[in-house]
Amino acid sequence: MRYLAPGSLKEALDILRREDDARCIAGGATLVAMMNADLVAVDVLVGLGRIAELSGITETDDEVRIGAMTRHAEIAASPVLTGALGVVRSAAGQIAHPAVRNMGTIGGSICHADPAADFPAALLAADATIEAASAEGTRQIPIGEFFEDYFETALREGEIVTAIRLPRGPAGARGHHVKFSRVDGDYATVSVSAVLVMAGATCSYARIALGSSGPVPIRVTAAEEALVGSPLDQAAIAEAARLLAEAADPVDDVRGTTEYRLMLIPRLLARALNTLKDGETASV
């Protein structure tokens, strides 16, 4: 195996165009483990750690841009990710343990496309756009189109995720991510990411995403519509949970049976919504 460490995005993209079997490595939290377990064989490994333009969090009036090589820990501690974007900060703070959060990157996480990971659902709830670049140019991929199946994304051959772009979201919004896992630091058995706006005692905006409930994160607009205009009472939450559960297709594995995961959906949805309804901010 050859290891190459380009110093610029252009250099990295040129390598991917030139080499037949090149694979990028970001933080390495997942890929190295897969290589050690002989699950992945790589001829050319392209390290992205020296490419400064892929790291950091910047903001404009309209959006926040997170470079693909930004570490989970930096995202979890960012004061920029407030309001609706608190859902992304909240998810980052619940990934694994500090050692992993200090090593793993958001770009590496979403490119692995594990539906049990924390970022996919949180980014769907935040209405993110994925910025991808190749030697031919740059394109924007709506988050709802990025994840295609278990461990599969819409990335084309030779493309690198360069950034995640997050719109500010509606005024007065709050975001939160809730997960249930067998032990602290594990992948989610089920997770719920929610962005909410309350107009007095009435919900005026809701965007909900389920994680670890199918091959890709799940969003059901009818479930959100069941919440908008309600005081988020038990009946409204139960109807939203029913619609989400109908759309879910969770696996039956060591983290929980299909039946158990479906049972968790209404409980986690209620927990996320009640946290936001009560005006609590996402913890870091």
Partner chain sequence: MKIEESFTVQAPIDRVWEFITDPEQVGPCLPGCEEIEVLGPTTYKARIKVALGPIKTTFKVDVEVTEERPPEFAASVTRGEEGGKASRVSADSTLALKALDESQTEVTYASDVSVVGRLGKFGLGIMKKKAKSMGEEFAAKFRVRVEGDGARAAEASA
Second form
Amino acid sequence: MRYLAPGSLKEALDILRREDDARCIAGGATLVAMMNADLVAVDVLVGLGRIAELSGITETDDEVRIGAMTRHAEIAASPVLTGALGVVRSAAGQIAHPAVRNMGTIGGSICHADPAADFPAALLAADATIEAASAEGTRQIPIGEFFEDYFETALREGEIVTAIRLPRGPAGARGHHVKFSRVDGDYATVSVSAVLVMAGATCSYARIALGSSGPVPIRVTAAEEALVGSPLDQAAIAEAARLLAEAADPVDDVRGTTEYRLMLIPRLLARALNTLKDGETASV
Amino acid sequence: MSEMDVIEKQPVTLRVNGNVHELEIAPARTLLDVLRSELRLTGAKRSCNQGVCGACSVLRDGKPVRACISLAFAAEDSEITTIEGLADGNRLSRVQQAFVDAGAVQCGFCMPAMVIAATALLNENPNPGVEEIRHGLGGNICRCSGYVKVVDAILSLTEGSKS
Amino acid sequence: MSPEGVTSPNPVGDAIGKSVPRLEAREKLTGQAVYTDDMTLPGMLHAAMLGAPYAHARIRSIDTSEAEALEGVRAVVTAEDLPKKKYVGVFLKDQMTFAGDKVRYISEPIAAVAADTLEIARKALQLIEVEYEELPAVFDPEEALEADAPILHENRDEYPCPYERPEHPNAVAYTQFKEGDIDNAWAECDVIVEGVYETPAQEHMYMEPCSTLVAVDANGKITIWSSMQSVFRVQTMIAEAFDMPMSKVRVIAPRIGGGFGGKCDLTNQPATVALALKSGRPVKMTLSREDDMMMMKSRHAGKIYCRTGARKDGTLVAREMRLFLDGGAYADESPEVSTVAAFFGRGPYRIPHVNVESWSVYTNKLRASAFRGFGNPQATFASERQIDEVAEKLGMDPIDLRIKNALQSGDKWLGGQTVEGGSLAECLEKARAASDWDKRRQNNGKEVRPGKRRGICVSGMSHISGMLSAGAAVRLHEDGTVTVNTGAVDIGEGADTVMAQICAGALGLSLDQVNYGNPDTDSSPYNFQTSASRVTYMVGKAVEQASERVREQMFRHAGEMLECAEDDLELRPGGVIGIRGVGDAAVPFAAIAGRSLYASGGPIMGTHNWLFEGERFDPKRALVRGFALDGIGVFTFGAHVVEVDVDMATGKTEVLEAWCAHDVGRALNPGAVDGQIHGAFAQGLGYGLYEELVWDDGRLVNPTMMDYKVPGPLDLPYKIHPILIENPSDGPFGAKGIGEIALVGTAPAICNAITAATGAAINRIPATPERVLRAILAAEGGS
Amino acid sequence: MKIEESFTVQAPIDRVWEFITDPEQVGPCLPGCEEIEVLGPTTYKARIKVALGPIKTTFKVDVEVTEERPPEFAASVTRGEEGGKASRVSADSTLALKALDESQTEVTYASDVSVVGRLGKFGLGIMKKKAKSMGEEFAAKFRVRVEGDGARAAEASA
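Switch from the form predicted on its own, shown above, to the form predicted together with the partner chain and output its structure.
Every component of the complex follows; first up is the chain already shown.
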């Protein structure tokens, strides 16, 4: 195995085109853990740490752009991720433990595409767009089309995620990521990412995404429609939860049985919506 | 090893505890491997080898990271500090001394990592309360102490404890 | 009790009762402490073991030629390289270092490789060709006891076994304690509660995985450094396994990164010795976390059928209990664990009519062995859950019910042993007072925090401290300082520090005048093992008395030097002996040492060694059948009050605060005692809420720290309040052992509190959020 | 790890039996199957490529048909390994066919799979889901192959 650390995106893309068995490594936490368990071996590892243009958070009036190599800790502390984008900041702050948040990057997390991770569902709720570059040029992939199966994304051979672009979201929106796990820092048994706008006592906008509930993060527009126009009473929440649970296909493992995860969806949805409705964003 | 997969070694320069080390290693080697084997710094410990227990914590540019799931090559541009780099000769750092005085040490295997985490936490926030301390220690697993005296040790270094 | 009423001297100086930090704290906090994996020797090889892929299979053939041919491989060993028919074990000797004829659990070691690097060793493992013939397997203890169950050890009668073996070939050991007239007792009861309780296989999860370094010298003498709990157990069992004299086996203790019972007896020492002998080079084998979890040991999973009867006034009348403990593929410590479980089947209460039976059973899974509490946590979980249910049914305060039936000094334990220093009632009262119990209990079942039901409850507990034998030697140096040698291995519980304190207290020295010698079978007096909460009590007593012998020899010299009667002399702090009341008439230890070396008497050295000989079972009181151990230690008592919040939406339990009252006899180092109670409570909390090894047809599903979760800093309360009660025992300066008891009652206290909060009965641990939510819904009749 | 799935095929039971017990026909339907080699009347070898995110490996398995009651039942035992014995897989599987009517057959397959070694530690839940999705892919490909009439099916499989 060889390790290369290109200084620019262009150089990295050339390596990927030139080498047939090359793989990028960002923060490396998850990938190196799999290499330690001799689950993964590659000919060429391309370290992206030296490509300055890939990290940092910038904003314009209608968008926040997070470089793919931006670490979880920086995202969790970003004053820019407010309103609807609170869902992304709150997710970043609940990933694993402080030390892992100093290592892991948002690009690495979504490329690994583990549905139990926190960013996939949060970015789905935030309506993100994934910017990916390859030798042929740059592509914008809507988040809804990015995740395809367990650990499988729409990325093509030789493509690198360069940034995650987040629309500001509607005025007055608030976002929150509710993560339920066995112990602090464990992967979620089930997570609910929600973005909500209240017009007085009535919900006028809702984006809900489930994590750890299937091969990819789950969004059901019918469930959101069931909330919009309602005062987020028990009936509306129960109907939305039913539609979401129908679309869910959670695994059965040491973190919880399929049945228990399905039981949690309505309960955590209610917790997420009530937290947002009442204004404070306490974590679970 | 058989001919076909002779492990190619590449040069790497690591800055650890203020010393510069020029090494030739196989790229798949982790920072923890290199610290413990080549550099004989055995204060960082291998326990889970998956980055979930914290026993391998070191500071990278002042922030705690997991050496067992960091490639040695990925540390090339950073300043690495291990537990051996915190004391000044045999004068303990104030965090190390607070751990002694609070009676926080039992088997000691997780203690280097606890000191690393506590040092970084106090550098960032000199006056953490109990909850901030417990969050700062998140992911540093100890099986002997139940964490009570570890939190006390850190608390003893904050203003709160002086009153 | 200790031999012939050997009384403790009055301590001199301030070493006794002082919260001294670990003597080796600086070394551990600077990363200089040397654990086995930190060590290297010139020419050292690295090693790993190959585990079997089947739960039960005959080994047809093993071909290691391809592995041996791999460049960098120096030795490959299998059962062929071991002395034939050399079975090892604790009581029932049924295990070989490598499976020879049959494999009996997935990952059972069948071969090991030593090579220049660990990577080469691991690669070579995959080149070993093994041909198996699969056999049907059994994974449940009760199924394993059925007539047609697959038999794990057909050659069982070939194994040396000191006790009468149960009839069924899969039964490892059976014990029964019977007192009073159980059959007619139920008629006297106004309330009878009955239930089935399940406890998990818990993983020790010591932070330092098992690690062993072995070197062989030119005379064939083996030196072993290893992460272990007894240098003498390793020496004995290695000599036995390799058919060698113990004089050719030296075992030295480096720093140990936690044990909790999982490093009792043998772990990976035999495989490493085999490789060192075959390669002729030093070999180090440090297990990966996964290999450690899949190949080594766990706590016995238990299924407990329990029944308790009481009268309206709260008097406990009858207790019936049957325990089935899952022993895994080899006996190891199973016989003692199941008999200790039965021994605690009645609990620390006066119950006249009792019938307790326990089985430890072979299954095609990981060996179950010693783990902090040793069978008592399993029995106590069922017993304390039922005591609480009786209180609930009678509408009595659960603490009052326990106090009413609590054993007192002079009462008899199950089997007839006399209880000295019975203090359960005192522990319960102190825990009640400290927790403001009556006030907090009014919140039971209420949502103090939105969506979370509050509950506070209690458990009583007991354990033993002592067992078998220990020795100590104290030597006076020429400058008046001393060195203490014992065989006690400090696995993190603080033995090094407490032994030095006892010696300092007995000789009036300061701690830096006392050197604690590292356990080494070449130079240390014998000690059985660091287990059974016995080191402070047993080894501490030996150190105290050995120090007394030194004092006596010094007093003889001082009497002559100061020309006075020995009775007029007194020890003064700092290593001085003087005439009582005559300030300036004194001689320093150094002067006495000099005189002894160069003028009269010879070097001053004190030793003491003893065996704990407790009271035997009383056949008039109790029918004791099967494998049972009596006189295994003095009794210790404790009580925990625990307050929880249960999240009604998810079933997740948050332990808010805990009050842990324990009768420690005398706290020689209060800080260290607190640390043991904090740690035992945390490990008991993990046992009660989070931890469970899960198998899928014999394959361990969660053999990693990613999937098997132990409590982290945010998963347990910061407010764990030890309450130390001191009724001096006959131990060193009155001390008793505290190592295990604070774990024993933690899980039942938490589950009692969950029931107090939600009304849902929790009879299976760990009480995961899923199990609690289902119990809540069942209690509310919901779906 | 127990897996059980069933699907219906618009073809008579005898035809389904004939296809499903012929390795040459079944092989191409198995997702990732790169090679099937018939060793004997009831034994054959297969090489199946499996990818689970960054993990890419090839399983080399030996399959032995242990029981056959045409046209409704077959049982087989599979033993093999992947990544040069990095993990060992064993599976006891059964196949049951039920004629719903003369032109429709229900196929039910059940398997008790054990994976031991490096993959065994990866995550039971996800492996079960992966096996399920491979099963669905097999069913789809098999249906296309069997439901086409004899001639066209033969060409399609070339």
